Structures are given as C-alpha cells and as structure tokens.
Amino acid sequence: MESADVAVVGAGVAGSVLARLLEPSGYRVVLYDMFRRYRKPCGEVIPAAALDMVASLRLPVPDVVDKIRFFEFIDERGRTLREVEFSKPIWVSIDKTEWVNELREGLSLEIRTVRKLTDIEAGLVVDARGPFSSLGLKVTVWRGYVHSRDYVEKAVIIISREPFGIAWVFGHGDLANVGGGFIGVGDPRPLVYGMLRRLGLWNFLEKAYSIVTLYPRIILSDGYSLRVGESAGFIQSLGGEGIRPAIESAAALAYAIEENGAKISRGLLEAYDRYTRGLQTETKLANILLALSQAMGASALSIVGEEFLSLWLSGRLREVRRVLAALFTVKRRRGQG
C-alpha cells in the first residue's frame, strides 16, 4: 500500500515549496530529509521581484535583512573592475534558514537518508536533493559571516581568473554574508580568506561548506521520479543563483500535478516541460555565458552594459532577445569608438 500520494526527497527550498503548494489540493505529501532543521550555506540573495512571486503563491514571505542596489566587481587582487548603482534594490538578502524552516512547519517530515528512490512507496516520487543528484560540474563553496555595516545595500563580487571562480560579500543587515568557490578547488576557504582580507575582513562566523552545480544538465525525469530545483538542473551557472529557480520549478511542478494528477504520465511530463520552458532557456543561456566568461575572465565586464547586468542580476536571462540586444549594442558602440 502506498504511504503517500507524493513523496518529496529533499526538504530544501524546492522540496518544501512544492510540499506547501500541494498541501491545499488534498494530496498526502511526505517530505524526506536527513535533518530536522534546514541549514544549507549559500549567499542568501534573491532578485527583489522574487518576493512578489512568493507572495502570489500564498507562501510565507522570507524576512528581508538587506536591500541591495550597489554592485562592485573587483579582481582577486582587490582592483575595481566595474561599479554599478541601480535606482532601486535589485537584490534582497533574506534569512534563508528561518524561511525554509517556516515552510517545513506543519508538513509531514520524515528524517531519514534515502539511498534508493525506488524503495519509496508513493504515487509520485520527486527528487529535490539539489546538487546531490543533479548532473553537471560540482564546485565546493565555502560561506561565512562577518560583523560589518560597510556593505549595507551593497554587493561585492570578486572575479578570479585562475583558478576560475568568484568570491562575494553581500550586505546582510548588521553582518555581511561572505564566501566563494572556484572550479577545480576542493577547499576554497584559503583563497577566499586571502581575497577578503584584502578588503579588511576577517573573524568569520558560522563557517560552513556546501556544493553547487555549474554547467547543469536539465533532467526533468529519470523515468521513475520527477526532478525539481537544482536536482533538475535549474540553477543559474552565471553566479550560482539557485533559490529563485527552485521556487519557480516547484511552482511549475505543482501546477502540472494539479492538472494531471500525482502519477507519472505523458500529460504530467509535457505540462512540467511546458511550464519550465523559461527556466530551461535561462539555464542553457547561463551555461553559454559562463563558458564565455571563463574564456575571457574579468575583461568580459568591460564589454557589457548596465542593461545586461540588470537582466542578469534580476534573474531575467530568459529574455533572450533583450540579452542579445544588450550585448550587441555594447559591441557596436565599442566599434564606433
């Protein structure tokens, strides 16, 4: 006998949002996770517009601890490459840990390690294990906090050419969220420490590691289960943004299930594919742009304008025509100069 209509393996953003969205429909949903309390290290920033999306889904809105409209891009030696100021906040820094734990409250959550999804008895199994089941290049990321009010409303992104990767400092209220990761580097902490100390930052708090997927492959189903969030490949390689794509893909799958039922079927897969077309486009374009950035390094920042940066930072890379137009316009102007 099936123990649930829907079993969601992984109670992070994607899994918890999906469970919350399916709950009002009367489905018996069970979340599986290794830990009672959620705590995955990350930068904790999302596009400001994502707050409206969360509210429209009738989900608890995360607490905002900072609004970010100043961006500074620097190289690994601390030299400024580019500064951009937007008229209004384009990012918000949230308390992600408390938000996900709030999403989990009241849901049926089983604390266990699931080795084989085929061992789960349910009408529909959803893989929401993030980087632990996604396909792509795995990069180790280190994250910490530091007491500093110097980064209120500000984000600093440090671009490293060799090894290729980024470190960051994001405003987070009375703290700054700091961290970084680099392709091919198993322990990024020493490199991040060196870069941040050039900015006068040390005495880091709540230090932790995680992994992210770069150049992800999009896989909506493995034949037995459906995938959502980073597990499905929905993470923006260009910068590692994963929270918003997790929310969007969870909402897309919830809509598909409501229309087609909680069983794998052709109709369910086609609906899920249709509802995630924008995310798929964004993921593929971000992979291409990341490859170009890896080849060009920090010089890539010198050929893109504020229009492109706005589209990228606000999570709108799926607007392909606007993205290409922004790049073309900059190239043409440079040629005229």
Ligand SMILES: Cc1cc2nc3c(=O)[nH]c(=O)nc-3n(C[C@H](O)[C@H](O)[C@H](O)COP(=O)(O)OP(=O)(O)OC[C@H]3O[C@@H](n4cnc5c(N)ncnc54)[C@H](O)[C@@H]3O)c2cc1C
Contents of the next structure:
Amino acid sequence: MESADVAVVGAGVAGSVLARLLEPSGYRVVLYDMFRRYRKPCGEVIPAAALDMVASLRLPVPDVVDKIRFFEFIDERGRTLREVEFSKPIWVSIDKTEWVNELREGLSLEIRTVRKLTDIEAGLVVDARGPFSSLGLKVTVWRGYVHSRDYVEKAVIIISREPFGIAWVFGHGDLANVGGGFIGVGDPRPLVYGMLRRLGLWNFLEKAYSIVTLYPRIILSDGYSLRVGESAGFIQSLGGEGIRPAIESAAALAYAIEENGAKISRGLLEAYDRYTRGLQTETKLANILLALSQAMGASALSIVGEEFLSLWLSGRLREVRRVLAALFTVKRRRGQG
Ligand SMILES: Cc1cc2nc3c(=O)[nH]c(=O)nc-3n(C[C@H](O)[C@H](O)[C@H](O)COP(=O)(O)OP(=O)(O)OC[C@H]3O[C@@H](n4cnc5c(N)ncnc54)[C@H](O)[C@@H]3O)c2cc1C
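Having gone through the form predicted alone, I am curious about the other one (the form predicted in complex with the ligand); can you provide its structure?
Time for the whole complex; same chain goes first.
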C-alpha cells in the first residue's frame, strides 16, 4: 500500500481533529486506532467558549446536552466547601463519544494497536494516543451515568484530601455523568461509590475505567514523531480538562504543517512550539496549582476568589497575570479585613 504523507496514531479528539483539519490540504492522512468506534469514558464537560473554537475551525459542533452554571464543591464527607453560581453557563456537557465518531466519519481509519511508532511508515508520524503515551503521573479514573434531573445546569465536585483526588457529578440532561479518581488508588470505584451514595446516587449505567495524566510533561517531539493532545502533555492537571487542549493543540499542529510541510523540520517544530505557547503556559501553571492544592487540601478553595474560579473553570489559566491578580486580590482583602 502507498505510504501516507501523515500517519496519526490515535483517533481520539486530537487525532481526529488534526486529520480533519489536514483534509483540505491534499495530504494523504491515515488514522490508526485500536477501536473502530471511539469509546473512552469521560466527564464530557468543556468550557462553553470551546464551542466557538470548534465552530471557527469549521468542524462539526458537538451536541450540547446541558449548560452548567452552578458549581458546588464538597469534601469527601459531603460537607459543602463552596457554592458558586455564574450568570452565564461556564461549561457545557456534550455527547463526546458521538462527536468524536462524527469527526472520524469519512477519514481513512485503520484499526490496529500500534505499540511502536517506528513500525509506521509515513512522511510524518503523529502520536495522538492520549494518556496511553503521555509522560506524567497516571491516575485510574472510573466513570458512570445515573438517571437524575437534580443536577441539570449543575456540577458537584467532591474534593478528597486522603487519598488526594476528586469525584464528580455533572449535569448531563436527563442523566448525570459521575466518576472519580485518586492519586495512588488502582481501583477508585469503591471510594467513588461511597461518596456518591452520600448524595443519594446509585444504580449506575455504562460504567467504565480509563486513565488520565496528572503533572504532565510537555513533549512536542521525540525526534521520530510529533505529539499532540494529551500525549504531548496538553491536559490541565488541576481538574483534568483535556478536550479543549486536545482540540487547540491539533489546530496548532495543523497550521504548523500547512506552513512548513509534512516532514519533521526545525521550521515545523518552531512553529508548533510557537502556536502552543499559551497551552504550555497554562499546563505548567496548572501543575503548580495542583501541587499547591495537594499540599493544602480543600482549604485552598476557601482562599481563592470567584474570579480565579471563573478563570480556572473556563480554561483560561494562561492569563497568568489575571490568575495571579485574582489570588492576590483575595489575600489583600483578607489582610484588610
Ligand atoms: C474518566 C475521564 C473523565 C474525563 N473528563 C473530562 C472532562 O469532563 N473534560 C475534559 O476536558 N477532559 C476530561 N478528561 C480528559 C480527556 O478525556 C482527555 O484529555 C482527552 O480525551 C484527550 O484527547 P486525546 O485526543 O489527546 O486522547 P484520547 O481522547 O484519549 O484519544 C486517544 C486515542 O488513541 C487510541 N489509542 C491509544 N493507544 C493506542 C494504540 N496503541 N494504538 C492505536 N490507538 C491507540 C485510543 O483508542 C483513543 O481513541 C477525562 C478523562 C477521563 C479518563
């Protein structure tokens, strides 16, 4: 078979978006994935503004099943730590599986588990295997759904200090998307079940496990291939938001390839590095904030202001000055009080 100009290993968010964006350029792009249909479990929430980003890239826009305005943070015993209500939706809940499957439609997809990228022949090989090839701390995460309309427009985030991690309940239309994971815990399900039972939730559907990368290391290239999405380290480890960074890094790489050609070159690497600077900044800041919250536990939530929460939840940690000012403002107010 004629070898591809670009081989993208992993047809998740980043891989499928990249293949879609390269389509009009005339390159022969082949996607590889272990499964014909995308099936990785997820919390399925993205910042509301990410929908505009998807539309501006002329990609199919995901179906929105809920719009989240109310956030409640509680501790592992069910005690409320913080409640915030925003005037507009900060997050949207999407049908991620269907969206990725829609992105894949019409693309050249080969079903194969690729263990060594050097087994793939192509002008340019891109690693988009998500947490399965990223570098960082891997945490097992459990996810399910439950029939409930009590969480429409609402997200409940349960923060556990020991073991350190989170569980969640996210409004998802007639359902709620639930799950959780904790550092150092191989099977988080019993702990998550206990926390959810305290909220009166049981009888879970479509239960599944996957992994997420915390404290990711950013690696754009390993010499033979380029990396994109979570594989490259683009995931906000404070909370595990990885869908928007996957889309954004795929768009950055597509632009860099368009400008510099589909071969590893200094120009291509420099352009990809330049176009992902904002993502790199937010990833590094999220790693620092995660370390702080791991050290401080849930008490970190009592000292951060609403503006910080808004910047964090809406995926805008790269606005470092505003993020620091938001933290500083709280400190100053407390000092004055
Ligand atoms: C339970 C859970 C909940 C999450 N909740 C959220 C959330 O609510 N919001 C959010 O923004 N992020 C969330 N994340 C993170 C988010 O899912 C990922 O960061 C995002 O999907 C990364 O996109 P990606 O394209 O880089 O990788 P993925 O979407 O993981 O795609 C990787 C693809 O590579 C394929 N693959 C892997 N290994 C191989 C191989 N050897 N050969 C061939 N194919 C392979 C896989 O089958 C998969 O299709 C969650 C993660 C988990 C695990």
